[in-house]
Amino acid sequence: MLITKNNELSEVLKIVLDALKSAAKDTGHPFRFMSLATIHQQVPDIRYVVLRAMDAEGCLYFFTDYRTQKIGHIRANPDVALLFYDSEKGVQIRMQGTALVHRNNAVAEKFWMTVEGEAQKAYNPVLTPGTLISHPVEAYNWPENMGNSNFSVVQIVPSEFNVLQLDGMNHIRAKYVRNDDKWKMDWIAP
């Protein structure tokens, strides 16, 4: 279990934020891969992305190729949802927020410096992600010089989240809503 009924709401907030910070650094952490939901023409779309960083303000960051559909969805509607789940601890975190796309700016440049070697290929395929191809090998084509022109960093500014700790018939659920720089905290029925 990540949280218990004996934790105070402020403790739960710290535990959750610490777990997300750890996930950004630990490639084996269960929260490292998060589900990102976007809306496209009033239809939800969901996919996994990799949590790369969490800043002191609680904003979460992931990387992507600027040409992906998710960037188009975010540009049209920056309201997103994230889902995290740890099956060993039986805990789920659902988060809503606003996505900001960073490309060719100081934020993107800072993170690009951390992407090394072969990993740069993920943001540099010759074909735009989602292009129809006749065989998988057609997608394995990258330019000789890896640049950062398609590299994007998506920053999620959380506005609300809830945490659900599964525990037989005694589930625990808390809700957090951001008001300016403070979190309004409440226990809610699971």
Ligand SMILES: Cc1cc2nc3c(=O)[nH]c(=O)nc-3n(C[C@H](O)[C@H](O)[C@H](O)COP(=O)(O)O)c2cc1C
Second form
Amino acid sequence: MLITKNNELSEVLKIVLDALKSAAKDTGHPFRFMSLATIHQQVPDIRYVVLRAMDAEGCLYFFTDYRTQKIGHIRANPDVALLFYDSEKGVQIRMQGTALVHRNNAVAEKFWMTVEGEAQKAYNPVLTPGTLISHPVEAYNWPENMGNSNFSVVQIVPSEFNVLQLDGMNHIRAKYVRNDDKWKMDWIAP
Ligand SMILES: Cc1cc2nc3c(=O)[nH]c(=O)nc-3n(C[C@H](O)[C@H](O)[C@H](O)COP(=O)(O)O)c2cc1C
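Can you now output the form predicted together with this ligand? The one shown was the form predicted on its own.
Let us now look at the entire complex, which starts with that chain.
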């Protein structure tokens, strides 16, 4: 269990935000891989991304190649959802927010410094992600000098989230809605 019935709503908020902060640092944390949902031309899409950082304002960050479809989706509609699940603790977090794309700016530069060696390949394939190919090996092609021109950092500003703690028949569910710098907190029926 991550949270219990004895926790106050403010404690639950801190526990959840602390768990996400840990996941951004710990590669083995269950919240490290988050599902990112986007909407494009009224069609929903979803995929996993890696939670790379969380800042003091509660914004979450992941890295991607600017040429991926998800960037096109976000640029057309920045409304996104995130989903996390810790199967050992039986906790689900569902989050809504607005995504901002950083590329060729100070934020992207700062994070690019942390992407070393082989890891840079993820943002440098010669072929645009999603290109139709006749065999998988066609895609294993990178330039000799890898740059950061397509490296993008996506910042998600959460507007609302809810947490569900599974516990037999006594689940616990709480909802948090952001009002400027404060969170409106409520228990809700699971
Ligand atoms: C566990 C896992 C982690 C992933 N992390 C990332 C990531 O951090 N950034 C990313 O762009 N793609 C990541 N991917 C790949 C995406 O899920 C997706 O297949 C790819 O980015 C293309 O998505 P798009 O066409 O929706 O843009 C990850 C996939 C898995 C299975």
